[in-house]
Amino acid sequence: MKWAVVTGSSSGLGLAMTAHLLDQGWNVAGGSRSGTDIEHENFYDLELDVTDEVAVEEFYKTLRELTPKVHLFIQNAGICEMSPASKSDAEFFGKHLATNTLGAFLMLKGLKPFLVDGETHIISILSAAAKFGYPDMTAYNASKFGQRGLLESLQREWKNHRLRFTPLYPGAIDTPLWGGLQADFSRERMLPVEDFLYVFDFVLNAPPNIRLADLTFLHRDGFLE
């Protein structure tokens, strides 16, 4: 059986993707700080803090006991908080960089020994905020732009491995994340998780010779304002 790794598997899109992969017969190692409420014979719930280099090393050490190969890697762990630039401090800004950018770097660096040449597929949930700047989200935007640059660089660095890199740039998805933000956005202008999974399934099962390099998708009413 093939192996998938999903970071941020405890809630929101990570939880939904993990359940979807299990339904399709994958072995899944989920990484999160709080644990994932999934009970399945092919699911392995591993503790993970992507901001902690030692914790990432321990995650991969445990993963090595389960499998020597990762066929699908889903970079999903991240944080998103809102604050005007004038009211944001270095700690707030650094927290986003540590999770969304540095965390992605540490996970991808540790993934290298598990790569399957010509097969491993790396799907990164970047958000439209990796391409478009939003007001009151400077820290999140900067961290996602940085993650995008990381992936573009690594794709060229690992060219000889003939991997598939698929960055996804979704607009707003109606997940519990929005409940923690101090913003009054209309949920009716967000895509439901089921619509996200439609795109995810398309990407997951696309012919291996197809490269989806710039996939932005959002509600038909456009970006949140």
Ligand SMILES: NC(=O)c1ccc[n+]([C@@H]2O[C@H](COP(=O)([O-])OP(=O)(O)OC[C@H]3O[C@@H](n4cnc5c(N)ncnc54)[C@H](OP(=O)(O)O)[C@@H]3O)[C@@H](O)[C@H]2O)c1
Given for the second form:
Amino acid sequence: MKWAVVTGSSSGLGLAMTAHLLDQGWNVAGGSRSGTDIEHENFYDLELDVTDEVAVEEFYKTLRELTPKVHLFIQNAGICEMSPASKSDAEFFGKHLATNTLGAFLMLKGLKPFLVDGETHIISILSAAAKFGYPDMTAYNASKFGQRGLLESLQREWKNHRLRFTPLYPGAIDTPLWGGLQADFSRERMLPVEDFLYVFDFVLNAPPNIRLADLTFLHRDGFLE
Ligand SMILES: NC(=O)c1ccc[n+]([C@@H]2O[C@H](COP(=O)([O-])OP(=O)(O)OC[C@H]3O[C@@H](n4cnc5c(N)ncnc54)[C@H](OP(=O)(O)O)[C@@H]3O)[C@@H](O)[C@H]2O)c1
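Complement to the form predicted alone: the form predicted in complex with the named molecule:
Let us now look at the entire complex, which starts with that chain.
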């Protein structure tokens, strides 16, 4: 039976991808700080704070008791808050780097012993913000550009393992992430989670020789302004 790990499985895209994978017969180990209500015989809800090196080690220790191999790794856990640069302090900036960039690094580093050469697929939920700058999002933009850089570096460093790396660059998707933002964006200009899952399923079930290297997808009316 194939094993998937989903970080940030308690909400939004992570929760939706977890349910989708379980429907498709995967064993899923989900990681988050708050946990989920999912009850499924193939779901393992593990405690995880990606910013904490010791917590990441504990996560992988528990995972090792479940499986020696990870066939699919979904790098999804992330935070996004908006603030003009002049009002953003080091703590605000730092927590984006700690979660979205350092957290991604710690999780991928810990994944190494679980890799299956020629098989493991690493899907990273980056963002259009890993390519384009948005106003009032210096911290989020920097953290996502950083996450993209570490992924591209690792892809080359781990070349001999012949893994599949799929970075995704979605625009706005209607998840709880937007609820906490001090901005009044129209939900109608965001993709529904079902549309995200359409792309995710396409990526997941693409023939194994294909590497989808640059998937940017937005609402058809373009970027949120
Ligand atoms: N929604 C969008 O418009 C959009 C667009 C492009 C990219 N993305 C990216 O998609 C990913 C998921 O976003 P979402 O929209 O689904 O947001 P969400 O609903 O707020 O979910 C975020 C998830 O990340 C987890 N998380 C946050 N900090 C964590 C930590 N320190 N340790 C472990 N887990 C942590 C949260 O779990 P706990 O709080 O329980 O720990 C939660 O499960 C993010 O990386 C985001 O940048 C989102």
